[in-house]
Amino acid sequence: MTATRGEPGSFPFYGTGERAPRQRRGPLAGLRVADFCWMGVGSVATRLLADFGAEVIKIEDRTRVDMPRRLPLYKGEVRNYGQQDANADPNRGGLFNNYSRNKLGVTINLRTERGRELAERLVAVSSVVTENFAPGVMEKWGFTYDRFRELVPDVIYARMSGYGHSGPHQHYRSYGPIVQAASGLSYVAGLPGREPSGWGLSYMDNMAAYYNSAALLMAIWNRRRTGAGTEIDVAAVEVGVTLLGPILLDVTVNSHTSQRPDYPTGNRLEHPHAAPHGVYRCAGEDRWVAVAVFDDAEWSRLVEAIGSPDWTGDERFATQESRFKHQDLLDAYLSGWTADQDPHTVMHLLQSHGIRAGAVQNPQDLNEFDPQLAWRGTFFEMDHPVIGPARFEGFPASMSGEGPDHWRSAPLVGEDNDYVFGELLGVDEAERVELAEQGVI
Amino acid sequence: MATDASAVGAPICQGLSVVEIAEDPAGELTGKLLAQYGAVVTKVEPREGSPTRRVGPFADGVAGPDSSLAFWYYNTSKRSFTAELPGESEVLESLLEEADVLILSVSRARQDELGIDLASIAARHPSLVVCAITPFGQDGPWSRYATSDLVSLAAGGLLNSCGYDDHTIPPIRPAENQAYHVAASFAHISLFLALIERDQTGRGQVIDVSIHDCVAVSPELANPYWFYPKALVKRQTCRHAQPTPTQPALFSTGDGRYVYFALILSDPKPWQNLVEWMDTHGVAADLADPQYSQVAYRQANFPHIQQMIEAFFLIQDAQTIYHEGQARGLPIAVVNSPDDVLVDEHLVARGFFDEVELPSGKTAVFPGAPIRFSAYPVVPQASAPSLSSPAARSESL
């Protein structure tokens, strides 16, 4: 294992500070991928790739630089998502630096024909093509996998879209609130009887590059036995449906609608019927604890640990079947007992005795105090040159064979041009300062 | 996508040997991953039945260990085998020998209970891939701790981001097991992972996920917030939880439904496909006012701007505002319950449902695999493996 074995408030500092290109480790070394990809869902998907050794080539517009690095998240600076500043230095984007570690960054007008002569020389030298544009864009630049496949025989092309690229409903516009929407997974979180309360996240987008990951390593598997190569569709939407799990199957087997005045159920579980099952309230601001009990056992336990109060011992909530038909009831009794202790308190006495509780941690809490995190080295540190020292999410499991090979934090605009057209493509000095002044690269 | 005439030869995961000992969905997930790709998924589970099997909704609503739902959702295309584990038994071991991975989806607890010891496995299965799904991870001070998917969301952090705009209602869950999702995409990424590896060296290795890791890493924003700078995002009603509130994003419709849309103000484009689209319904009012043009104009009177679009989706159906909107070009979407999913021309055209055959003879409607690969074809989905026809079990076998 590779568990770092941490204390809370330090964290594992990767990368020597040198920039240039080296030799990857990992099980993809040797890999090389023309990455097209920008946003979260195509980033996400392939910063995988370049954390396990693969040289990722991210390929990006000087005009139009990738979003994450006009987003505002700027150290010592407040912003909401949609604030931007019109004049931000594109090197200074926490959410690109998050999302394109490890990757080499170019830059390509592919609305030039000469930028995307370039881009098929790059496709040329590589062996797996990644993109997630609209629908359409790529063909535009007259990019499809039979192209790429006289480049390279064995390619693997992976397109990742909100809505896959066939159907009526191809070309709609996505992003991860509203794959969330059509998808279902919405509708399926709230309380009953209101409005959903849905998902303060773009869950999708995550959850769309993690599948986009394993379709890539699946076929990259594949490839080394059988030789061939493939082209890969993940529609977004396609797999927020699969996510969705049995709730659907209550629908297609036992016609029971979620169309339902008692659907969602908020916090409390249906299947099994668990309770008390909740987030209860605890002291300081909005700080609350999760606490779940599945059966008899459980609940003796949960009586004990809290010191047998009086309220324990009425007979409706004597069965588990019986504590779950008088939850409000419960749920007071609880949250009375919770409402003045710290929620990490509560979550180590309730643990201590066997139950499942957990404080609802916030990134504060994550990142600064959790000791089960620090332990594992889950975030990590690298230099950045605009930036300075900037926090990662790590790998969340730790492997015995080779882990990630952390080694630069995101490049600068451009910052690899020199390495990948000179040294990789072959195009010398004098071409490549024509190119600039053409604005192709 | 077009198929490759090839796609008519192996799947994906053809030839590749998993067995699979899982007592949570995150287990169950990864299993059915490679299932669907043409793997073979060999469950062991104990005599009386996987505790999986327990859990409803039920088939007709009649409980019982072939009837689970939940079971039937995550377990297609599996055969299983009942065994008495611990784990040195030797059932397990001649599967193991055979086997390219280990699914082991349990918890510290059941691990010892099970007699499951992952070094002496790895060791006496040098070129096996054992990928072990754990609440907290194998080691660290809350290794022990026990979980569930609300706790795993709440102490994973992402549940601090879901809930509604009032914040005397608690955070509240995005239900049907999305932490054990979240930690089955991460089990799935990581066995790949070392497989390509094993490949080059020819040696297996044991891959320790732990679930609260993988939500730990799933917020999306909310870390770079807190990474950059250091700011504590808040929930806010169906939409991105943020350092500060920001305009509702859900509006109600004429029929009684819901359409998600966020107007990004300081982007001109869709601000005019909107009040095109408003004055076709002749409602675009002061809108279409000049001044609007401006960014700063628009910033001041958001809220009229926002009363105007509620009025405006009031007086439509959700289908309709979710199709002409986005012909129009506008980021919006209906929010589908799963009934609506199920009939949605658009994944009803990609033909994504499958018709599974169950075991009593009839059919049911399940999703189809969320991964195309052009060149290899998809296999046709196969009911969950049942418990009551041992028969029909060992003869799988």
The other form holds:
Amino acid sequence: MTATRGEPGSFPFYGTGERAPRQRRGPLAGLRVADFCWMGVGSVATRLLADFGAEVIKIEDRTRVDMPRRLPLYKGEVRNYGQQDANADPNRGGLFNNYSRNKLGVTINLRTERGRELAERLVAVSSVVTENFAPGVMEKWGFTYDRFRELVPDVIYARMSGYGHSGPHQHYRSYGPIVQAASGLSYVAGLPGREPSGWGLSYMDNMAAYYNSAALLMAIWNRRRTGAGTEIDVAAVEVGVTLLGPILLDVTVNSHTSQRPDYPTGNRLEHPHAAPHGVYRCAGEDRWVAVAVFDDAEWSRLVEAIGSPDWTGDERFATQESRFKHQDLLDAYLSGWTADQDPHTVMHLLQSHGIRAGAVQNPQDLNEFDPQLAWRGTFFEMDHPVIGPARFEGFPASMSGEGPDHWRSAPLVGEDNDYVFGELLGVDEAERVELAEQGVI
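Could you switch over to the form predicted alone, since the one displayed so far is the form predicted together with the partner chain?
No partner chains or extra molecules come along with it, only the chain itself.
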């Protein structure tokens, strides 16, 4: 189904309610992925492949369901991290449903010999294998790049972990906030004059996932060009380091230290000098607007937009360099003007004068009121047999050619066992029943 542009609060709906596997559409149609990934760093990467037509077959263990199935985040439900509620329906997991749309799902107990044999048979009919277990887990099961090459000579094997699969820390366990700390990101995040704060959210899970996606797409392209497979080893900590470029340069080239009274810089920008440049309180509870001014011409337009109050004529604000030196005073004055303004009103006013400004939007703003996101169909809905219509964030680009193929919400536990084991691998019904009774699938 093709999405249509809508009003704020309305969402395109994809899918017809059909659950049976079908021929996929999109630029990656015909690509089959044996997907051992579970958390965001891997699952978001393979979701991109699934969105664009790849047949991604997610491998789970029925006796130890994936962590995202245990973190529903659905209509107020709360469970302790890492703990499985015996009475909870694993098909209600909101995080899992977000990570696993457009994928197929099978269950294999990889702690059994027959389960590992079945997984190898699945790999043998695939051309890409992905995993993001802690280093050593796949090796414990005998799943190595050399073994997969015996099954599929031109296989692409993508491995995704916190520290990578080589070096003195390769066996360290990781998680998004740990990666952010180890990569140096947490140290440089926060407000001036206060201790670094970092993020509670697993931000780097998603950032590393996008690098994983890029590496996979490059390997797929290279195989089409040369016929050669690839082993990919993405380390999330290294992805975090790539986001530190300007700060690393400031330390190494300018001999600055990040341990100084005005560091971290918070919302202020040092290079180039910009002022006002920050987030300013507005009317209402926890409402803010971001404003950025880079030169004297923009400053003149800002002054005109806000009605030329007396303080804008202060000689300390006459040039960009002087405004930069007196940011505290400038921010206090601008905050006094924004304090009784609606953030969206300020945004529209300043934008109409050519000033970069944006309301600091909360989830409700994004989800229900933003006309730009509604116009572009950023959020869309798909039906789910257990939780009903579920909302997702889409691919952040419009394409004139073949775009995403949103055909089905996330698989139920073991939903595609018959199709994958029966049709793809040729396991007859009697053997499938036996494997289920033995706890292999």
